[in-house]
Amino acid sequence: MTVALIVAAGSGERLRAGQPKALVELAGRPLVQWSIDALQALDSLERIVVALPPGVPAPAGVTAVEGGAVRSDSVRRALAAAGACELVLVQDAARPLLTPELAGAVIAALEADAEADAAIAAVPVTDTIKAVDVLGAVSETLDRSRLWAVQTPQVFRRSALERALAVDPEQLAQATDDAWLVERAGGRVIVVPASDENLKVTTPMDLRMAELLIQARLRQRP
């Protein structure tokens, strides 16, 4: 059995649209409304549980609870509300491309692999990446080969995202993603090869971007 928590209690001062990011609407819906519909349309999920700003009305047909100060907390509060399940999967509202394809593969991969305490969505990084010190030289080129650029969704064996969200509020501060701490309470977290079209909506010139592609999805249809 498989929950879903998508986090969408950001308030998107980067996106510089005035009202909380999951309302930002993109192609005629408010952004949290993308990944919603792509989650619905998957038979595995028993519920979808929503992390909103306070005040914000839950979309039709989820559960939502009042986000945290920070992210990871959001998942805490969202976790929370989910009910039993085994796999919990992590959905950033920000990530409005998600498919029903990406989130199907991820959770498939951990069903498989009985040693993984998650899997997560990402990318192999194409660019050249240097570490830069404090003085802003150069320090380090890293191996691209080895580095991958993580998204969402990432799924989870309940037990081990309840250890790693149960650290205190210093650290949960610290997480941009929930795999990290599973890492750090030693968990085995495996990698699903995904699509660079399941970009972050952040700045105003993601949102053009996204617009763009939902817009060449939709003329594809059938």
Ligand code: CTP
Second form
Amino acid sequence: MTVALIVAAGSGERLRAGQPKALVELAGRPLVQWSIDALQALDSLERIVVALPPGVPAPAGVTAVEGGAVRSDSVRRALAAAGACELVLVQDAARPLLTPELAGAVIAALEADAEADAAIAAVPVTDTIKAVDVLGAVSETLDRSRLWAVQTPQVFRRSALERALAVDPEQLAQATDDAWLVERAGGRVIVVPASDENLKVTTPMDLRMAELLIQARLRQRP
Ligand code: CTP
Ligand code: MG
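Alternate state requested, the form predicted in complex with the ligand (shown: the form predicted on its own):
Full complex below, order starting with the chain above.
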């Protein structure tokens, strides 16, 4: 049994929209609704829990909880409302181009690998990535052939995610994704090739890009 958690409680400071990012309109609907719709199209999910900013009403068909101060805290609060399940899918509301096919593929990858604690959507990096020191000088050029940019959805064995989240608040605040917490705890995380269309809306430019991609998708499958 799989439960999906959508974290949507961030303030969206970098988007500068004057309201929480999850509520910003994208092709006529709130950003968070696109992830809800994609996950509701999957038959295999037991429940969808959404972590929202305080005072935001629950969208139809989901369990809503109030999010926390940092992302992992929102994950932890949503997990507490998940009920019984073996697998937990975590999705950022900031990735509205999620497809049911991608979510299904990440769940299937974890189900197929008994040794793995988590499976995460990711794409090979296309830019050359350099590490830069505090003085602004390059200290290292990383081997691009081994680098993947990770996305959501990320799917976890519930026990592994619970263990990973049981760390002190400082470590929790540092985590930009939950898989990192599982890696730190010695867990095995596998990647599932995704599409670069599954972009994260962080800046106003990302929102424009997402709007173009969603409109194109709607023209193909209205
Ligand atoms: N998130 C959350 N609770 C928080 C912080 C973030 O649920 N306390 C969620 C966001 O809603 C988003 C996802 O985590 O769906 C990824 O975070 P990010 O893209 O950083 O969103 P924001 O924190 O809202 O944006 P910013 O950092 O620009 O303020
Ligand atoms: Mg943030």
